[in-house]
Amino acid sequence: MCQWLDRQSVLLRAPAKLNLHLEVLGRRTDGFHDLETVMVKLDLHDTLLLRLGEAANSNIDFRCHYASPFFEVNSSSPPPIPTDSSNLVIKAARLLQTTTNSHRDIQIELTKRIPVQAGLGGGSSDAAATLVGLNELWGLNLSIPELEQLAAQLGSDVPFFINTHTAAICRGRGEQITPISVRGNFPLILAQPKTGLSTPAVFNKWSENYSKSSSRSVKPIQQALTEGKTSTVSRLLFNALQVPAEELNSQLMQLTSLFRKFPVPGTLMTGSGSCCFGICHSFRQAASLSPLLRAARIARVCVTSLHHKRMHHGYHRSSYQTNG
């Protein structure tokens, strides 16, 4: 995940994620919801370049660039990624400064490829990469469990990205992590509607109409992933938030309906939306479906696959395709 470029800078790859199983178990007393979900990392990724500054004034110079047709912006519309203190990258850096009393200036350059408000965990992954990279640059020697504890303060999905496992069962708010093994690459096609969703609105919709439905066990899909049985995994895909999300977003409903017409083994919405994915028989099939999704004019499209452990160390450019 972390590659040293020289003594003053590191390069990190921050992968996206998918939820292959997402069960909502109920609302907690703190207002959040207890979840049980299977998350997998993808080859689609953001890149962070971290450099040490000369001074020790606790300054953070944060810049963001866009390297994907997912981020088509022009002079009349603001960038979709905030570069102020509300960004999770800056929050992660500040948290680490405060916790460890580290004051060395830092420059952070984020190259953004993962779409926002998509349920792909881009912001969470960027925050985790920031914690890991600064732990190295500042020579803090914090352990993985210590970094995960800090990550949990930033967001529910952030702890999942701290370690190098490809997949995990995450419980609670997402901070209780049980790594699981995965066989196979799982060729994937992703599509994000041009209109997004509010996560609180999706959970509220679930609470109002779907909270009394019976829960599904995570064990069958865990076993299928471990055995590399693509067809079984595809059959077991489940997201308790998909129906309420579809009711809130007509473009999402159009997109999921279109996916179900394709000859793919399985399809699902990830997280609280609004991105959907299809598990394909091959990369050729995934590439052939891209123009069909693009022609519908309701979604942006990306072809990718799972991101395995062997690819975490060092920088590897993602072998994905995007279509505006």
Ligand code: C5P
The other form holds:
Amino acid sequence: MCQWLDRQSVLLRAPAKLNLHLEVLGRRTDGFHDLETVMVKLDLHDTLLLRLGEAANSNIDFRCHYASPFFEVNSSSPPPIPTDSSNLVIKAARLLQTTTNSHRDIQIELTKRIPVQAGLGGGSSDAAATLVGLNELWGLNLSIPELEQLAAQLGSDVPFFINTHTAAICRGRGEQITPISVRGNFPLILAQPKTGLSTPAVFNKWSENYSKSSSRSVKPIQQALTEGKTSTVSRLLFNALQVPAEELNSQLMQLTSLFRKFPVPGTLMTGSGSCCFGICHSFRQAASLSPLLRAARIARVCVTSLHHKRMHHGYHRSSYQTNG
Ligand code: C5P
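For comparison with the form predicted alone, would you give the structure of this protein in the form predicted together with ligand C5P?
Let us now look at the entire complex, which starts with that chain.
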């Protein structure tokens, strides 16, 4: 995840995620919902370049540019990403700055490929990468559990991205993580309708209409992932937020009914939407179906797969380590 380029800079890969199973267990008194969800990391990723400045004025110089692999549905540009303190990357840097009393200036360059308001966890992953990268650059030596604790203050999905495991069951708000093993690549088509969805709006819609007493077990899909049984995983795909999300977004409803007609083993919406995915038999099938989906002109489309940890991407300290 974190690679030193020289003594002043690190490069980080911030992967997107999918929820292959998402059960909402109930609404909590703090306004959040208790979840049981299986999340997997994807090859689709943002990139962050973090560079240490010379001065110690606590300055954060943040820049963001797009390099979207998603085929645009028309010529409209993607929604702008805030570069002020409302961006999770800046929030992560400020949180680490204040909790550890680190003042060295930093420059952050974010290359954005993961679409926003998609349920792909792009903002959360960028925030986690910022914590991991600055822990290295400032020489803070925070442990993974310490970073996960800070991450949970930034958002429910952020702790999942601190570590490098491919998949995990996430419980509580999403911050209690149990890594699980996964075999296989899972060729995937992602399709995002033109309009996104607000996470609180989707959860509220669920609360109004879908509260129930019994829940669907995570065990069968966990076992199928561990054994690399693509067809079983595809059959077990489940997202309790999909129906409420479809009720809020007619384009999503149109997209999911089209997707279900495709000869793929399984399709689902990820997280609180609005991106949907199809698990394909092969990369060849993903490549041949994606132009058909694009031709319907209702979604941006991208082909990807699971991201498996490689040794050189592991979270480790290298000989370029500085003392911040
Ligand atoms: O934690 P995060 O900032 O990503 O959550 C955004 C919103 O999504 C919350 O304010 C809440 O409305 C909803 N949410 C929820 N239960 C969760 C996670 C998110 O209700 N477990």
